[in-house]
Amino acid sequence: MQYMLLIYDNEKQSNSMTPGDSKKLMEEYYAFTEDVKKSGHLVAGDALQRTETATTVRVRDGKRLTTDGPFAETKEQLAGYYLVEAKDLDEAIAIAARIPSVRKGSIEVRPIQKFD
């Protein structure tokens, strides 16, 4: 079964990291990504650009509306994702618990809905 591991992080904290701490975190991410690739769990994954690059789209009364930035103000922002193949939720949670940002942010684990 496939699971989406959504990585939520506090952008303000990330922006205030020293270059050395930022480099160390990225090295941890590279190592984690290589590990899930080698184990066969990785389907896809990417980091996202900062929320100031986001555009929110809505259609109301047939009119398209766009707004710069994310829809809601939150303490943690969606920073990236991994799509993994896992035998069950427990295995997906175990993978999510190894994502480096889990120590400061949170990882939302959601099963992928399959349609016939």
Second form
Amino acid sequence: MQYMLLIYDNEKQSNSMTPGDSKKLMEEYYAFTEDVKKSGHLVAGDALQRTETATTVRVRDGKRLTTDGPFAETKEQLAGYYLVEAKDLDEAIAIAARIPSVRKGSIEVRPIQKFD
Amino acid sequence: MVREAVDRLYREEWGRILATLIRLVGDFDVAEEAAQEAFTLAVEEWAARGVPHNPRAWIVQTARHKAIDRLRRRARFADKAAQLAAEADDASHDDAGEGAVDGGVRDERLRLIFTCCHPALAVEAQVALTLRTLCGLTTEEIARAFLVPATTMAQRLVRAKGKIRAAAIPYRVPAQADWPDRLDAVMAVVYLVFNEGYAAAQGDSLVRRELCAEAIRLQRIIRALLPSPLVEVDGLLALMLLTDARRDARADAGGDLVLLAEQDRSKWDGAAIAEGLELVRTALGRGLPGPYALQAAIAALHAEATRAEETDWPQIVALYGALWSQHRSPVIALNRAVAVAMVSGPEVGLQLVDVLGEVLDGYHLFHATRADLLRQLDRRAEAGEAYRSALARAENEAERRFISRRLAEVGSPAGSAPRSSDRRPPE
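Okay, that is the form predicted on its own; can I get the form predicted together with its partner chain now?
Below: every chain and molecule of the assembly, starting with the one above.
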């Protein structure tokens, strides 16, 4: 089974981190990614640039509407993701609980839809 | 005769049968429908051929074949059906067979309990799923007990089973390391079922009574399935037994609420109390008590007093203190204040209660407790005021009648006009 682990974080908080803390977090992410790569769980994973770089697009009545910013204003913003292979939800949750941002933000665990 | 045998089997073995079937077929819905079919078939078959030597094994075997048929009809499960059919032919070591090892079968129910109470499911879904799959209550019965329309309850169950399937919530007993957390979730569900049944007076009283019995039955199963005894598991069973033991004394012939102090203690269930007391004793001797064991210990002190005046209130105050140090809930503080009032008088109790006014203003029992202490202090006008506040917030009919009676006792002080803020009509 594949699960998408969506990383939500408070952007303002992460922006105000000291360079030292920032570096430490990066190292933790690096170690975690290496870990899930080695264990064979990792399918893909990326960090996203900040929401101020986001653009939202809609097409209504054939007309394209483009707006600045993310789809919704929320306390926590989508900051990155991991796509992992896990045998069941418990394993996926266990992996999610090791993502460094889990201590400040939250991780949404979503099973991937398969169409047969 | 046959009908009775089938009904009894359903009552006693439904959870166990379903647990086995879910493992065998790997799908909650298919297992449930197949089990239902097998029970229906049993009524006819057994009437014609007699009740089989091992009725449970008969149901499991029959349901398993029904499940394979069902899966065959669904193309995408073809592989699974073929695999099942192969296994069914080689059923000599089957759990459901005549020589089934009890331990193996027991584990299956534990698996079902942990899956139904998986924290990835909403709590109300956990409760519904547990009652449906482990206790065999129908969707309509569960809906009636929780005062929601049957369609709502049906949707809740469908959604929960859908999530188990779609998100691959595993059908297995969690690793030992995860037990403390996961068992907490399981016990929270059991206690919720019990309290829903005990809160009484609203809804179908028969179904509600059954909920208490089911909660106790579930907790007994969990306790029996654990590899080693746990203080809180014993504690919760004791707490429910000791509370439920007072059921018959809790309401008078007219269905009105009778307070603990005024209950006819000869109506208490002696056997349940004896069992509960023994459990509390062994639990407390085993290790540090958590919230269930502490509440059970409090219930035990009430149970041990043959007359209300003999209650060991200082000990109860100490236990509420311990409970408060683990869980700083204002409701616990309120209960402690009541116990303190019994030891040190209503004046001291009232001081402790008044502090909680801000957080507990919406809670009818806060106002009722305050009213009661004011009444004891003969501050009748204030007591009446507080009873009215309690009445405005109470929803349970029996409790409302009780508060109204108390309100009448303190009497409306002369010259006090009804307040415009009293929205409820006088009773």
